[in-house]
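Single chain ahead, by itself, as structure tokens, in the form predicted alone.
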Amino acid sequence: MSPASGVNAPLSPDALSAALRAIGEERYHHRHPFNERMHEGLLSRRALQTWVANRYYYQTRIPIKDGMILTKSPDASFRREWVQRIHDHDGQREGEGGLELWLRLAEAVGLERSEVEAFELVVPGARRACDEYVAFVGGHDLLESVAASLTELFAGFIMHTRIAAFEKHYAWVKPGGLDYFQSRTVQAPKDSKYGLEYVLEHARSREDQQRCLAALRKKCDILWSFLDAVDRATARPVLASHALVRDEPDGSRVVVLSERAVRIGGSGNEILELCDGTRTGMDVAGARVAAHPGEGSVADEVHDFLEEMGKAGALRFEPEAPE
């Protein structure tokens, strides 16, 4: 057997082809709970303003990592082509390009632009995926970078059901807020189309195909937990029915689950009792905020607890109904 035959033997183009699409088609975000619910036209006015809001951060960072990514290759023609990516979402000149059409979304809304521009609404959990996906392309090389950037071959058809969606569900969105979602319908295959056949020609070994494959399934992992954590601020947060709170002797409180206990400590006693299914997540937030003013980190000290006790098991997270 040749060294290059059986697992270890490169897949074909086609094969490869077919597996990254596997991974969009299993993983993509189009899967989450919250993409599901927009469009069914299940979200709340202020959820979907929520969205709009932290989804410009991430926006924001696309062409930072595009930018990085044009530094990784010595190929002028493949920087001539990549380039336009970073002029497709800055414009070429003020008052163009998807950032501004993203800002015209959010007006659209309702939200102020100023105040997405400043990422006032960015909850922590969103903020660090969108970081985390610019920190992986600054730590890994060109060819993992690009693959990690095929999302795009499932953004074509995810923009065509978001349009027929909003259009059918959320009426009081003023026109002209569906041009960013409009424009992705032409960028994003054109995009995909070069990104696939640069990977498909440059990773030739098994090794090579596996970091590609690895990329694409890291960067759907980061669609997922920024999702995750709009989810989890638009929604009522209360303590979970297998859950139960103990009083300790030294003050403070145990939530015990079926197969573990997590103890709360500082703040903790607070937020949980702010958690009652009553308050979104981002209420919850600006109530500690109210009661704790001046306190800078109150906020992300809310949301960070939200995440963790959801990912325990100790809480629960109602989606808010829509108007």
The other form holds:
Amino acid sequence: MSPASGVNAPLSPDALSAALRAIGEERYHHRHPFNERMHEGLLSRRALQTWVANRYYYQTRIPIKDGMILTKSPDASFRREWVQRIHDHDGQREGEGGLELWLRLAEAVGLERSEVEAFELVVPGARRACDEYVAFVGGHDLLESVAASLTELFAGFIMHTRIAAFEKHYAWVKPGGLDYFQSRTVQAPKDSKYGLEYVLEHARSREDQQRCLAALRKKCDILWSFLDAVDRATARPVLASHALVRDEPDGSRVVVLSERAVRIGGSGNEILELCDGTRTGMDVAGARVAAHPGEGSVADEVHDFLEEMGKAGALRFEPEAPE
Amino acid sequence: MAPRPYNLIAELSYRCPLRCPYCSNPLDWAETRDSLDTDAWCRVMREASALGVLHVGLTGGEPSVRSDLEDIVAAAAGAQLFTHLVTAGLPLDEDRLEALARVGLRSVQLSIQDALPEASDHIAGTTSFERKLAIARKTRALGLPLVVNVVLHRHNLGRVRELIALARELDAERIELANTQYHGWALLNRDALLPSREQLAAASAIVQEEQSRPGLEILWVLPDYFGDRPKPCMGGWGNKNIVVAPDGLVLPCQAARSLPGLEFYDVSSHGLEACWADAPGMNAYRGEDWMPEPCRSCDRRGQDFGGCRCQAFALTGDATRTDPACALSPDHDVIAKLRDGDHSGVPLRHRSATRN
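Mind giving me the form predicted together with its partner chain, seeing as the form predicted alone was just shown?
First the chain shown before, then all remaining chains and molecules of the complex.
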């Protein structure tokens, strides 16, 4: 068998491009239930606000990530092109750029600029997802880092959907709030065109191509888990109907499920009792913070508990309907 | 002191309308009568709960062959056990599943033999594929979590992608892709079931890719004979899982009856606690004192518990030896010989259909 055939032969540029796009079609977050609900007009005001506030943390990580990518390239023309992304985000001066536009979106949905800038509404799972993206770029080479950015291939399209959905369903959002999305409808296609050409040119071996595909999959999964975290915070957790809660002789409780049992201690018990179908994840955290003033980690403990119990299948999360 | 059992495996009957050639029931399954009546099973449920058991898997054979399944489920639910039905999907039907849910059934594990209807029916030895899909859909319509279980072997390993897609389509919470373990009928059919290394590698790559997608949980049970460490069989002998067979015998695993010279107790003559804690057979391989070298001094003895006693017996004639699946076992070459032979064209033998 010649080296250019068989399972280890590199894909043609067209085939690689198609394989990258297939990953997006399958697992980009346009398919995530939270985004689907957003685009169908099914988010409550609070849910939309929470998303905007959490997503701001993501926006602030992007120029940091792009700065890391710059340090990986010895090629001046690459850096000249890529540095534009940082300018797009940070602006040339105070009061300009994508981050500023996002803060205007935050204000337009009724949030205080200062609480958003202080990341007060950022939930731990969303923060972890964003940090994981930065760490991924830190731990992988230039080619994989550029490949991971190719979720932008699908961003232009989602921005159009989003603008239309906001105009139709969320008329209460103040004018000017959508400027960020408008700006990305131009930037994302331009950025992704450069990124895609870079990957198609530099991923020559089958192995490099596989690394690029895996990097894009990873990035899609990160965006997905970000929305999972926002979803949990904005929906109302309730005990899964099939879960069995049993008291143990030692005073602890176990939640028994089809393939596992989760033991929960004192604070877990108290959190679980708040998950009665009337409170969102944010509300549960708020109630715990109110009951334990001055204890810094109480809110994070709630969100981590909801995540763990959600992943175990012990809780289901009922979305809050629009007002 | 005996450890606390967390899971009860209640083998309600060895009868089953399916005749899968890898059935883990004993070859002479028909000799084991369904000698526990409704009251006896209900008592087992209450005693299990008192022992600390949290979860009961109602299995067989096929548990739905028993006309008193509703009563047993109700008793288990009443005893605060999580009740999980392990079924082939027939003779169960949708109405009966609904009745079971009403009396406290909490989840369903459904076996599917292949992603192709005709191949699934061929392995099952009976027309059953469409019935299974109907039971899967009804399970989800009732709001119960669904686990799809597929035993993998040479004849269906090439369709793991289709099997995973089917589980997603059925809205299963989890799919268990369990490579055949060679006990019971599977041992008899071993040469006709053993996959090739290439088949396994291809399937394993697909599983890895699918595992990274959100949603469906995918469990891949590594095949016997291809690894270099044994499985932590049953989480240890008499350690976490307690099996009650159709005739009332209490066992540490579904196959332990095949081991000679072990005395187990019967729930008809002993309480479940005595069957679990005091039966000499239950204590034979409990803990680590029984272990030979190389297990005795091995770092992994608390992780894999010396592997499987039944496999050690089946392959070496001595249940006290290290599981030959372990590369550190002095008998490991037995595995290599079995694995690497040419087994093409060996015919499958279906499980016997009826009682003798």
